[in-house]
Amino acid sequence: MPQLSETDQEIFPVSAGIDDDGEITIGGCAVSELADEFGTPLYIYDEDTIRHMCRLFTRGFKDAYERSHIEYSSKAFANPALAKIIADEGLHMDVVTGGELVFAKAANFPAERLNFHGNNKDREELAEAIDYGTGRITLDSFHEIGLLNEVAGEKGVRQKVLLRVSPSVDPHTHLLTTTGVLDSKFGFSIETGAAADAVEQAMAAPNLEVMGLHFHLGSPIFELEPYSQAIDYVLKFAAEMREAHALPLTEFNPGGGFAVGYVGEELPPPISAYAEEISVAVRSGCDRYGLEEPLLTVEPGRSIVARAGVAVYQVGGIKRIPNVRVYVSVDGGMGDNIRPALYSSEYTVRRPQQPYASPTEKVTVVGKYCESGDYIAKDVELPVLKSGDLLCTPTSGAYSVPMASNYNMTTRPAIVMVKDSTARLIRRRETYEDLLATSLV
């Protein structure tokens, strides 16, 4: 029976594989299929992978560090259905917006779990946060602290908080993926006595329950280093704080960042290798400035759901310009998936049916938006191709759909969650209705 190549197989979803036919199915159900049930461009997630990552994590981070528990960082991904299977698996959840509030209320994601982030959280979303009973705020800036103390002290509530800091600490990552450097807009600067500040006026706050310090170096991260230089820093400043003005640490979160492959040739540390760097280093850290080993949480998002999802398109025109560069046009691209766009990010491209056929060609396959910059992979080799072919992409699952856009007036694309050869629509295609549901004459 045919299968995936050795490496398709690190970045497809763990239930993909090659039917008699030469298809590459998904969760049972083959791609082809699918395309023809809810059109495309679709956006296709498979719920075992879903499952299988979130295991990963717990098992990984619980055999290195006993006290620690998986925050999923739904902004990689927020839907309902997934909010349930992450509840499932016994995750936490961060949220960084009102909006991706609701969609935990409407899963019923336990509200204890869930940790609400961001760097400019308003009046209206801290009172809904509140109201819904958020385990956690972590507080980013001067401001949320007063406004969250005033929001907590008018509901008769003493909020539980993290304070967000930032190390100084350089992931080597892409520069806008970057957060934990001097120069961000997120979190108090140690370097500047910002976060000093910060935790002397958190800690007078009197509706505000100061549980620790959280911190995020950026993403993805393929490097195990920065993890622990930024983590022996931070706990360096945990234990001066301890001192100037009596600073718990119950618990400390060093952010996520955990890198994913989206082709074959670039894979990162698996996550073991990232739970056991985070581990020695808070038990190091701990012991070296005497203080309490903390309860540890790690926020993965894009490790978590970009193997699952796969995109799915439609070839339309194709243009060969001879000594030059054949462009195969889609039907989606930016308006979908920008981070090609915005990132340079690379992605792995096949053809659903016989997707290893010779003879092959390189091709930039572009998208139909309005802009030079639109593309979804360049000089990629695929079968040679023709109008009406299907094409996917794995390792779709993180911020393609976050980040999709109405952009040219098109309608964002269906989704739908795939498992044992059944698929269901977890988010239906838009329509011109819906475009002009918002607008006044």
Ligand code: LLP
Contents of the next structure:
Amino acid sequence: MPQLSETDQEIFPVSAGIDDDGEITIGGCAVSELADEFGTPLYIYDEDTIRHMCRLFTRGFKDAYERSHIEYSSKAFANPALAKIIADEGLHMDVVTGGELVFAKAANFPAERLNFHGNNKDREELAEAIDYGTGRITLDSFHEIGLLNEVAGEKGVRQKVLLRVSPSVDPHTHLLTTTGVLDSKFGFSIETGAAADAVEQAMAAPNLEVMGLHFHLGSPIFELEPYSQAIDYVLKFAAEMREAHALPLTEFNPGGGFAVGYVGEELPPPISAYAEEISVAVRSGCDRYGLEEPLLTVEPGRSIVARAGVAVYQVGGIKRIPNVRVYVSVDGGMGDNIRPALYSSEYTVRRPQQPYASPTEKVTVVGKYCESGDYIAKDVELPVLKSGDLLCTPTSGAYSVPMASNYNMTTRPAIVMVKDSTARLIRRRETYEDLLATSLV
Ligand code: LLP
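Switch from the form predicted alone to the form predicted together with the ligand and give that structure.
Complete assembly follows, chain above in first position.
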């Protein structure tokens, strides 16, 4: 019985396998059959993997720190079908815009389990969040402290909030996805004294109930140490603020950012290792600074959904430049996955049919967009391809579809959710009519 290679088993969905015809299946569905039925480019999400990751996180953190909960960061992939699974698994969820809030509402996501993040929430967004009964709002600027206090006052609500602080810790990831350093638009800097001023202002605001502190270092973070370093620094700050302004640390949220394996050579630590590092740091910091142990929340986005998603493309033209490079063009690219162009992110590429066949050749898989930087993967070894073949990229479930665009007036792909050998459409492919619908002649 053919099998996925050992490293592919780590990065493809948990339900993936190879059928008797030698083809990759996900959730019991052959990739080529899904491509025939729904077209390409296609994003396949595996429900079993999403549930598996929710449970790994919940159990991993509960085992290490009983009073903890997991908050899925919906920017990684916001979809009502997914939000229902997240709610069903008992997780909390964060949103960062009115748009993400609308998706949460569409899934009837329990309001008390929502946290509204973001560095520039406007009056309307805050009003909508309060009206829905959003459990927590995380404040990121002095402007937001004043604005939320005002909006909550108008509605006669005392809103529970967290303050986002910046601990000046570099988690050694891509500059564009680093958020907790001094030179960042996110959070009140502890180093400059802004965080102390924010605590003072928020504690004095009559319509805000401060529940504790939050920080987020960036992502993906392959190292464990930046978490404990930042946790210690922020807990020390919390103790100082308890003395100075009676800040309660009922809740503490050290963010998300847990890494996933995009390529077999670079796999992250297991979730239990992140849970252990964070829990030990929180417990020992509380002990050191005389704080009561708070309710602990972490906010994984990527690590809940990345492995669940597989993108499928069809090969069009193949250009061979002797002694230079072989370009394989597919029918998607930077419009559905801008991550390689934006962050030089690496992806594994497989031909779903006979993925490990030989002979192989080294190729660069590029998209159909009018940009030289439009590529999916550089210099990957694949069976010799022909036009019409399918290619798939595992670990495509996070930040591809949410960052997709209509560049070159292309339509964004269809998305299906698979489980137990059935596939259901959870977002239909856009049409040219959709593209024209918002333009006025
Ligand atoms: N919490 C906060 C406050 C965040 O800003 C983020 C991500 C998360 C949680 C979730 O991080 P995760 O666990 O997903 O790494 N577009 C980039 C990632 C940007 C992440 C922004 N914030 C990418 O494609 O890699």
